[in-house]
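Have a look below at one chain only, the form predicted alone, in structure tokens format.
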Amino acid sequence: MIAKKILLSFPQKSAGQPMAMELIKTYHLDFNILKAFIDDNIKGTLLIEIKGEEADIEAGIVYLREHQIGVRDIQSVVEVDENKCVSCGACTAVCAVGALEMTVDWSLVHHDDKCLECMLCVKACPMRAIHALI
């Protein structure tokens, strides 16, 4: 059993499906719903983690790629452009888990495997290169 976030995209014409249900009794797949977004059945966005076999969770991806959402492989909500990014280390100074750090050639490193998505990151850079993506 293996497990991975996805970033999920619902246009208009995808509100409605029966989704979750069509995972969890087709595909014996367990999620978590870690993020969502509605904007007044224009459109949505859902952060999932998926918990299955590697080929259940494959299928289930097909489905929803079949239904017009979009499927997106993310190893964090929290993403850094490079190309704003001054490595000023204002954001290291509010992440408690040590997500973000200054190398010694004063590079900024983002860990995926450490944020908490608290987003406190976001709100601290002074030239908004970093961002969520939900």
Second form
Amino acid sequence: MIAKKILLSFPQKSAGQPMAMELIKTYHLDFNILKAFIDDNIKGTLLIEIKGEEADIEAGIVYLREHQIGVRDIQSVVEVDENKCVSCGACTAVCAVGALEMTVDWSLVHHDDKCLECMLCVKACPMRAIHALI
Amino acid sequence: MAKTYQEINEKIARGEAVVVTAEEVIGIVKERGVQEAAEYVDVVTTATFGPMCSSGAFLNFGHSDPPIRMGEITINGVEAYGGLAAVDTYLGATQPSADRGIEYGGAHVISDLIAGKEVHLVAKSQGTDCYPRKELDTWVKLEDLNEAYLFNPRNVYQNYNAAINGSSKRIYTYMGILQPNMGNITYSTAGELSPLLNDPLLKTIGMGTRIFFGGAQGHVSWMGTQFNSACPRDDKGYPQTPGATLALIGNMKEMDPKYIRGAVYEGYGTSMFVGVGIPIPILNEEIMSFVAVENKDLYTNVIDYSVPKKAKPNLKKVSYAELRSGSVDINGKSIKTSPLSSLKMAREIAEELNNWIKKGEFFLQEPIQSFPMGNTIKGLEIKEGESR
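Following the display of the form predicted alone, present the structure of the form predicted in complex with its partner chain.
Below is the entire complex, every chain and molecule, led by the chain shown above.
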């Protein structure tokens, strides 16, 4: 049994499909919705943690992709754009869990597995180098 | 044995100058002692890369046909000053845009221009006999402009406060986001690599000093605004509070967008990260002993930014070594510390300046005038009455 965090993106035409039921019934996966967002065009993103046997998770992901649902393996919903980041450290001031911290040579490092998705770093970054995926 | 600027420049020309960074020199002085190190090392490079709000650019657009005396001017929606001659303007780094607010301001326009991007220039005028055009709407690049130079009235602060928030609400400041109940401390310095902390009494840095400025060779043009050389100092002369500042000038056409970047401080405004490197000539042992300073001997104060007054409470005197350690103890509580200026980029700039000098591309300029020590700063009194 393993657990995995994935970010799903639904195009408009995929809305209304019994995705959740399929994952549970056919692929025996447990899942936990961490965050959900649907825009005015009924495009949606869903951050879920799925638990199950590795083979089942893989099969479930194949099923989702066959139904035009974007699947992306992620650890954290924030991404640091390396080209924009100058390693100033302003984001580390608000990261209470140490997901963003300075290395010994004063570069910024992002331990995405520690991220609790408070999103405060997105606001704190003066370079606007930190993007929220949802 | 004392050296002169000329002797050091001759060594640079011959490719024989010994150039090290202000971090590297610490070990050299420890190993060889001040006297021997002063003979061995010719130039020490210092640098900083951090937010410097008091920055901006003078631009000259050239004349259109028919010509206009630009009154109201915007560049990519950011207002620029229309009170100079016909096609001259000053674009301030912190000016927000009309459409995107602080997310895109003067500093972003400056950075975009340096990156070679085309920007949208709109100007209006009442029209005069000699400047009949009333409106102008066009696109320009940096290379299209006659002159474009940064003139930053206050950069490279000699020491700055560390910030904390003693209130029960999160606050948004130019010192970053400060968490309630003394949740964190922020500080902004290159510490032992910082230009003005390595020359605390401004023995070598003055008007005319040639510098690394945004990737170009620029100059110190004047003392910076709020120049507080009379600040409290330790017995060696290092400032204990914000001290001297510098006004800098440099050609935007020779700059690199890597070293001049637009920045946004949430809930506060637009600012600009400016990369500055200043070479310090090791003329004598006194100057060598100044540049050998370490973070453990440089101090600042932790100031409570939640108090909405000019005089804010000072909670603790701390060394930069303590701030760099990751936490500071205040009233028995360990509080996380975070930097706001990039030491990584500052090191890169010190190294780059070092390379320029070693390659004989950059020569030292002796100041044509020293800055006054003992200069104090005044506040602004609010006076009542409609006329006086």
